[in-house]
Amino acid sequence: MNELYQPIETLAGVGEKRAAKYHKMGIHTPYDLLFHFPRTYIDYTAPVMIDDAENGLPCAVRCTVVQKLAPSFVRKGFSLYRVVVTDGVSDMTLVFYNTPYTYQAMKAGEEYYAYGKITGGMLRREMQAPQVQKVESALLLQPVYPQTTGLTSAMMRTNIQKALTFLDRAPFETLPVDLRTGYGLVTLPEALHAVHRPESKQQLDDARHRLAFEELLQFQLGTLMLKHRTNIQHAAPMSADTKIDDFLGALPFPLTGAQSRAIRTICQDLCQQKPMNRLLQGDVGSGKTVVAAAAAAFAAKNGYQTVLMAPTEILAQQHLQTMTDFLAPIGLTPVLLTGSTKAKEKREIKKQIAEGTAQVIVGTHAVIQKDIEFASLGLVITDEQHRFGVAQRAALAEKGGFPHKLVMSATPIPRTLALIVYGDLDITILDEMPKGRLPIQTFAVTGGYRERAYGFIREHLDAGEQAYLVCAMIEESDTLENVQAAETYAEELKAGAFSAYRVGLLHGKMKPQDKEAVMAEMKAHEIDLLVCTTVVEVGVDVPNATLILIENADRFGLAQLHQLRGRVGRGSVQSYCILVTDSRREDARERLKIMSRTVNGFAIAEEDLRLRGPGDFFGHAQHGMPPLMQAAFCSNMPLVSETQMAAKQLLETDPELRSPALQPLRTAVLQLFAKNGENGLN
């Protein structure tokens, strides 16, 4: 068997404990390790002179060991090791903590690269805890890997070097020669060697380009193949003569032109033989739910059931209320099915679904459980699709053979990027806001204005309005540290600036029923000020909330800031967003200026793409798509266009990629989409 596919333990130096740490990161074989790409590189290609180094900024210095000072044993378990070095003009001291091996390996008179932050004055300069490597064997672009506790980049570099020798003994390639030649791509073995051990920046750029190209190509091939398979399936067509005038006439507000066009397009899709596969994209407050309700009404009048799936119980309950408000006047009563639905009630709802008496079902992932049977599922609607991903969408679709699918997202995505992420969907955009919505006024301030901001919030609370205070995200999800910070913040506000008001707390580590209880209190105005982490980001609707203050706003991307800002401005009263930051970084300031300048989510999304690149756009929330790790390095859209063109050309000549030359690529695409259930690629 190929060494690359043996257990990771077969690598020299990887014992049981280290293997367990690799498993924790999803790395089980040497092959997996080869595709664990560096997150950045330490650049030794342009070393500076000691005197020219800026205090406190990382830099590389080429230096010679002058003297090794005697170790200092500060206390038990803590030792200092100092080495005096020179660049030929000036001296400095390298300070190592508890690293005797590095200290012992360094020899007087030998040349080294040292990388770190230089501190001190002209008379005494130090570099503490530097990265050190000998000049004669140095990697001038040294990879730094995403890692976990007890597994360092140095360990990974050693293990990956061994995995590369396995690759040399059994090289493989996924792209056919003519495709590589046509797009000027290096081979896969060349790219993997270069991304892990680059000899020059050009070699690294070529490797990244090849890996990014293939990652985007595989995803686009998969989504186009899914779209092709959907197009040749037969959905139960609905009647074009169906009227929903009673639904439209019962609405308490006039539809925007964009909403009317979207409803017309969706109803036309529902009357086709092939299943609808459509993305309904609209900014916060653009009125997507009424479009979804219209589609559900159209399906019900044709004798079909509709499922609306939301990512959280809070959002599912909100959708139930909204859908009920829209559909009750025409005799439809939506039911709710979530993980916390009581057993007796769940049995009754399942029975109604199976018998067809429940025509509109709102729920969380609970609606895709295997024991749920539908009488006549005709339409599947998923909300905040980027939080479900392709796999869950396919699992829900399996419930009804080939139902029509409508995907809703309030996360504005630049159209070019949407074509990658939603390559298997047609796109409809709600680009008008309902009349009466006032633009949210946004201000970016430093922490020095916090007390004034608190005073401004109190004025609005005194006027009977409500507000949110959002704690900055420490990691991608609510960590223990983030929760503790929110709890401490809430207690301080209760005891201090907002002691006269009802202060609530909401964070992602709370039980679903506790979150729902807090949001119910917020909606019922039993809470004046809600301190929260980013769990409040998606969809929660409290029209009386008119003000949101976001602490350390520089830690958020533009898309997430825009989503958070969308928690206010949902009523007819003027709303405000205050962004607090003390960051002096130019990119942070630029992001907050953009937020203050516009409330157009699509303009913000374009700026977010420009500033952060597509790889970062969805964070870790996007399921069922590749990490776009290499594409993150290539934020230029020409690469997207190239891979789209290449995917279409390949599928025009071979729709299933079954020719011998394309078999390796087909296998890679199948592996990428392997979690998509029976409706995935197989």
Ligand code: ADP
Second form
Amino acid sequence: MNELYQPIETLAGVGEKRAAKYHKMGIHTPYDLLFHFPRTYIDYTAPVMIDDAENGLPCAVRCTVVQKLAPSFVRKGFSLYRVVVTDGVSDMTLVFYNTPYTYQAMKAGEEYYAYGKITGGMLRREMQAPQVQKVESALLLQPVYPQTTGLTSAMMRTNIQKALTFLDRAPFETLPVDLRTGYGLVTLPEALHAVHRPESKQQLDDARHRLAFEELLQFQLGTLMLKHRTNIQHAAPMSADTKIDDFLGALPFPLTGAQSRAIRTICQDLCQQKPMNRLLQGDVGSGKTVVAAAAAAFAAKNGYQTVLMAPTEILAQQHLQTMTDFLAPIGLTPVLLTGSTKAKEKREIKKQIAEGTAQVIVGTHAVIQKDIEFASLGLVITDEQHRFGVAQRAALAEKGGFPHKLVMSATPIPRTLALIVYGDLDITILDEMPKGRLPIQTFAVTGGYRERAYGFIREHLDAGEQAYLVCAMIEESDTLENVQAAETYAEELKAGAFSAYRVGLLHGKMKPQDKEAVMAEMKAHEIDLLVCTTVVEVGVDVPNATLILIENADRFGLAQLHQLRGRVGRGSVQSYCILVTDSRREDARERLKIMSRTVNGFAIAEEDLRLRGPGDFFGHAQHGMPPLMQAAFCSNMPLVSETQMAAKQLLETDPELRSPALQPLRTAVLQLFAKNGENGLN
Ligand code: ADP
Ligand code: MG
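What would you give as the form predicted together with the named molecule, now that the form predicted on its own is on the page?
In what comes next, the whole complex appears, and the chain from above leads the way.
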């Protein structure tokens, strides 16, 4: 058998222990290892002179060893190893802590590259814990891999080196040759070699371009194949004569034009032979729920059940309440099914669902996907908020025949990217806000205004309103740094500026039940000020919350700031968003100004795309997309449309990629989609 697909332990130098670490990263074979791509590269291509190095910034220096100083043992478990080097003009000392290996290998008179931060004055310059390579054998672009504890980049480089020799003995290719040459792409073995051992920036760029092309192509092929499969299934067509005037007449408000259009489109879809597969995209507060309720009313009048699934328990409860408000006037009684539904009640509800007396079922994803028998499931609505798993969508297709599907999302995504992320769906956009909304007032301020901002918040809390205070060091919500920052901040506020108020804390490392409990307290106004990391993004509706203050606002993407801001402005009282930043960077300030200027999520998403490139959208696990690692490095929009065209061309002649030349690609696509969901495309 091909060495590439043997267990990872067969690689020389990989023992049981290291293999276990690789397994943890999802790497089981040398083949997997080849697709474990570098996170970044240390650039030795432009070494600087020691005198020109900027203090405190990492740089590469080409230098010769002058003298190895005797190791000094500072105390038990702490030793210093120092080497004096020269670049021909100036000297500096390389300092290694507790790591004798590099020190021992270095020889006086020999030439090395050292990479690290140079500190100290003219007289005593030091590079702390540098990376060192011998000049003769140096990789000028040295890969740095995403790591796990106990597996260094150096170990991975060595193991990958070996795996590359296996590849040389049994090269493989996923793209058919005419496609590859037609788009000017290097071969897969070339790309894999170059991405792990680039000889030049050009070679690396070409490799990344090829890998990004393939990632995007596979993703688009997968979504288009899903779409094709939906189109050939048979759903239960509903009757075009169905009237929901009673439902519309009982609403407490007139619909917006966008809502009316969306309802009309959806009802038309429901009357088709093929299952609807539609995305309803609308900014927070655009009123998606009433559209969902209208669709449920339409289905119920046709004798079909509707399921509405929410990502969390508290959102499910919220939806039950709203759906009940909208649907009770026409005699429908939605039921709730979640993880905390008591066993006895659950049995009763399941029975109602099986008998068809429950026509609208609201619940959490996990619960509804489990062993529920439906009498006549006709429509599945998922409220994804911003999380969006393409494979979950595929999984659902099987439930109860082929029900119509409506996915609701509050993440505004620019059109060009929507084509990829939502390639298998038809898209309807709610691009109009209900009348009479007061736009949220947004201010960007520096830290110097913090005390005044606190005062402003206190005034509003005194008036019986509530506030969020988002405090995160970095964008990902549940890192330890963020949790600690939020905890410390909450303690400070409790002891100081907000000692007279009820201060709550919410962060990503809390158990789901605990998070929900805190959000429930917030909803019940048992908390005045909620200090949180970015987890608060999930679409919980607390109309009484009118203020959100976001610390380190410059560190977030615009799309995320917009999502966070959407936590307020949900009631009839004027709401405010205060963005705090001490960044002096021009681009950071420009981004925050955009936030103050516009409240339109789509305009903001377009700006974000323009300013940060598509990498930000693809790189983000938030969308529940397969990680398009290489695409994230390509700030290359034409690639998006190019791969879409290529995908369409391939599928036009061969909708299931059955021809022999396409087998490797087909396998790769199936794997990509299987990896990301229970069911996927198979
Ligand atoms: P989202 O799209 O964020 O899910 P919701 O469906 O939760 O928005 O609606 C937000 C709020 O706006 C709700 O309180 C809802 O009752 C209200 N709403 C929805 N449509 C209209 C409308 N056409 N006119 C006035 N208020 C509306
Ligand atoms: Mg909603």
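A quick note: this is a predicted structure, and the numbers were derived from the prediction, not measured. In this text, the rigid core denotes the largest set of C-alpha atoms whose superposition between the two forms falls within 1.5 Å. Positions refer to the first chain, counted from 1.
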Align on the rigid core first; then say whether the Cα of residue 449 has moved by at least 2 Å between the two forms.
yes
Displaced residue check between the two forms: residue 277, CA, 2 Å or over, core reference
no
Honestly, after the rigid core fit, is residue 210 moving at least 2 Å at Cα between the two forms?
no
